[in-house]
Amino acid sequence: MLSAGTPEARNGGTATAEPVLRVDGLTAGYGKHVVLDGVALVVGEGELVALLGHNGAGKTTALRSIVGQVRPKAGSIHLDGAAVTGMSPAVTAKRGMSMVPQGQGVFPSMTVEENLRLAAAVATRRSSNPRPQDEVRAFVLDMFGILKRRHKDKAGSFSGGQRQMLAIGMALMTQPRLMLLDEPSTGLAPVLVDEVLAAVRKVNQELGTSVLLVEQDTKRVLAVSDRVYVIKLGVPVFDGTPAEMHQQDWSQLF
């Protein structure tokens, strides 16, 4: 089993001075339409951070801006202390970001094995101390037993939840510093939502991968998160721990 240990262990015995991700004053949108206005957030080493909000709040736009799919109108984005504001997805991937989009980005005509190997082959980032790809692949297959049992089956024959698991596995094959997930529970039965979120937490804890998770299922995501941000109509309205959020009047946040 892969194990990341403490944040200090993951960094050769010393704590990281900078957070993995720092976003300050992010303003973004499409054309003249502003979706986000002054959003700030931080994801620390080994943290699982949730970004919550109602439909249309700007959560997906935030992820797309961070990963480089949307160019910010203002603000800054830093990964491990280095500016990546406005850089292309190819560059942010090389720097260590991996995004799992809403809707399970897998190749339906390819098998599980082929999807995982393709993800490894096209990964543009190469860590200074990467894990062997076979070791990462074994971790993915052990974590998602259905993928291991059906590794020769085409992804197109899988359910939505199984495709979501495969999409997360593909993201892990790139060995990211930061994994961004856009509403992985969309269209899934509650039991599968629990399974997917448990897997995300396992990735975070056992691989030490920092995670920024956008979700609609507030109660379930609070159970697996270290910290939480809420945005409302593109403006930040809450920053705190799950325990602190439980003490809030949610009607004022959503």
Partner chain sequence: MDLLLSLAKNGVIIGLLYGLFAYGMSLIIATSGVLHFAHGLTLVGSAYSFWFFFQEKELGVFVGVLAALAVGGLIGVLVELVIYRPLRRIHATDMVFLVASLSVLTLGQAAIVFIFGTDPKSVRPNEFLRWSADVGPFNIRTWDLLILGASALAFAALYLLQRRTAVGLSFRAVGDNPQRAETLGIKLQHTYVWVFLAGSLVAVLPAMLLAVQNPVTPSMGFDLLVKAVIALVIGGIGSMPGALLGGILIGLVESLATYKLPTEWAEFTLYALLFIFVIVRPNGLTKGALRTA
The other form holds:
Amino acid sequence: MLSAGTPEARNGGTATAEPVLRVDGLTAGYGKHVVLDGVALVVGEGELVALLGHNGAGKTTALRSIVGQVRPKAGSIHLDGAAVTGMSPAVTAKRGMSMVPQGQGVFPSMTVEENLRLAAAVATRRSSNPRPQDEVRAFVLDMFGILKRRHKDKAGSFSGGQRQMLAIGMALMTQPRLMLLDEPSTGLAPVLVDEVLAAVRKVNQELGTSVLLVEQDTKRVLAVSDRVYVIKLGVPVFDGTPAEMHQQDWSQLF
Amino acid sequence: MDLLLSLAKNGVIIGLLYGLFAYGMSLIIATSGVLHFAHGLTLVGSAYSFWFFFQEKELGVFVGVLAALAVGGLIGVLVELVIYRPLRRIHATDMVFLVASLSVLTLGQAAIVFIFGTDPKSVRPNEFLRWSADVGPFNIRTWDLLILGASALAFAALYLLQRRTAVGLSFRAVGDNPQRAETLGIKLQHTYVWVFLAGSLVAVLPAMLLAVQNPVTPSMGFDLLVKAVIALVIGGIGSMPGALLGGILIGLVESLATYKLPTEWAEFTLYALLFIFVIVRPNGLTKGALRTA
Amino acid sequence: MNLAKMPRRLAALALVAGLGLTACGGGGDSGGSGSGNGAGTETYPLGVAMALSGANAALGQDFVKFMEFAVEDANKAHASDGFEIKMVSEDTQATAEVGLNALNKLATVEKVPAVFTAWSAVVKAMAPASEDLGVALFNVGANSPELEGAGANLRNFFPLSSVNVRALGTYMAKEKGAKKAAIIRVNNASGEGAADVYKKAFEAAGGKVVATETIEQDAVDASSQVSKVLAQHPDTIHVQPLLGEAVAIFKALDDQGYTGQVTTYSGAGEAVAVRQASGASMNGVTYAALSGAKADDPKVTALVDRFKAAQGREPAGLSYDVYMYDSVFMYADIIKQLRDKKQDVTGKNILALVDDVKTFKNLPLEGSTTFTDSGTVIKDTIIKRIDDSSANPAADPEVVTLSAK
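Since the structure above is the form predicted on its own, I would like to see how the form predicted in complex with its partner chain looks, so please show that one next.
What follows is the entire complex, opening with the chain shown before.
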């Protein structure tokens, strides 16, 4: 197995160091319709942070704004202390963000092998401690056995869960500073959701990759997260640890 | 029997030429989604360039080929940068792209008339090109071998490009899902430029093959453009193997149909085949790389 | 911008439809217009409809240039007669549809009494329309035998291929003793008409045409046509192409090692581009040229020099160009005679005069020409052989001259 990240990397998220991701006063929307209003969040080095909320709460818009698919109306986004507000997805990707979009995360006409190879090839490895590509590849294939068994098959022939695994694998091949997942559990059978979330946690712990996870399945997510944000109708309503979250009246949050 | 065999051979050879032209067009369509009719201009421009440097200036075949590649590649890249990129920025519809592409083709041909005039130019055939031999029932010409070689070269090069290289994989990724490609860190604008360059360079091969066989005229290759588009529809729009297969199929149909039918029916059988495909199997032989989703 | 958003069936159709657009693309650029009158001289418009864009533009632009020279020269020659000719040109793209538009515009907008045109398909389409419009239609460059008697207002100043192709067919069977002939022709009206004439002449002289194959205009390969024809083992093969596909035919005949006599007509035999692109594969081909003005005639060479000075290149179809040049002088002659008779220069009067006078003697290059009762002209046929395709066609040795009788 892989050794975990170096102690320096694991403990990077101390109070004095700049967090991996810092979002302040993020306001975004489509046309005149405001979907997000003043959202702030922080993902520290090596943290797994969940962003929760109901359907339509603005979670996906938040992710899309962070990676540059949606241009924010106000607010700022910093990656490792450098402003990336309003930059295009290709640029934020080069800076070290890797988004796993909902559902459409793989290239269906390409094989598993080619999907992974492309991801590795286009990335400029921004991880604080880049590893040899082969090592990451082996990690991904070990974690998701199905990818190893069917690595010559076209991604288009895969089920939703298998595609999600491949998409996560692709994101890892870029060795990102921050991996962003948009509702990876959508459309998956419960047993697969557990497998995918366990894999995300494993990546976070063994590779030391910082993660921002957007989800609806609150219970399952709390089990794997370090910290949690909840937004409701575009406005932040909770910020704390899973333990603190358990003490809240959830009906107020969702 | 001998006649049938030699008709089949003729069909395969001419089909490969159609397929070769369709091949570059297919690469461009699959990645950029643009119905790049101006590909015809790439063909004419590089044929003139080959004629000008090889025949007119007598700078040798090496310079002629290089000049053809340079001009062909340049036309493709310029059309992308000057026409398609601004259109993409304003989210123009397919119809706008189509009309723009056709306009570029027509304007470009007019520009060639302006520079070189309308009189046909000829690359004078030499002994190397005039060689031919009978092998069994087949008459094999230098031109046949050149077409075979060019097809093998183009197929191998693009196969390796699209499977082994990052830029080739990114062509396919952008063709599959441009948004996802972007979040992975692929710059779409760069990818489009590269794919227009690659597809246009492929078109230089049939351009030179035509230039050594037929007079070079501003409207040359129109026949080829029509056949290439039929090959694309039959082979599956956006499918690379489909483009070649479609080309060979129409070459064969066109040639073999004349075994029993008079030769003037060749074109008719071709359009009948196209009609059947459009109605019965609009996705083409192979499924094609494009989805309706 | 993405095809992926289009239903596939629609995308396929769009591709095909889009091509249709390019097929008939291109605009009709018009040449000179207007009708400025000099003091005391009357100006008569001459309508000229030629292919000025598209695949045949090379020839068409040559034609117009030679007619411009002729208008200049004829106006000088008739300066003392108190009139001048002004040419108005329109583009036909060598197609019937665009040609009809050109004719309509010339007749109704420019109000020309006569239209000079070429290309068999165009002339054929214009012939009935010219009756409706009341203009005199002169074919000055098309050779399909179908044009004989194709319309009451049509006069064929250019000799139809029936003249020299018929002579060629007869000659091959009778003089050269060919028993079996094959024909490879372009798939259009003039190809069909000429092939038919050849066949009739060849068979009337005791031979048999064993195969006729067609090829599309500008096709890039003729291997299949040649394979089919050679399977019939003909003694001679007559080739009746338009332009681009001619090269493919001569090359395929050479590649497949045909050793019998290959014949063609002057349009292919004298076309410099065809000769250059065909290279040595065209050596040994004989063709039927028209008598009359020859390329080595000093008057013709002077015109060619003038053309080269103006255009910076050789003319593409000299055998046609000489007729273009002469035709304008015929028109000037017609105008002069009508004026002398105090008649208006109208389409009707022009036609009546041509049918009445029949022979026009003041043609600078050819000397004179005579119309038959069916509105065509007759010429002697010269059979020439291509020994060196890279040489000027004027240098091709003459095999025999066949009298028109």
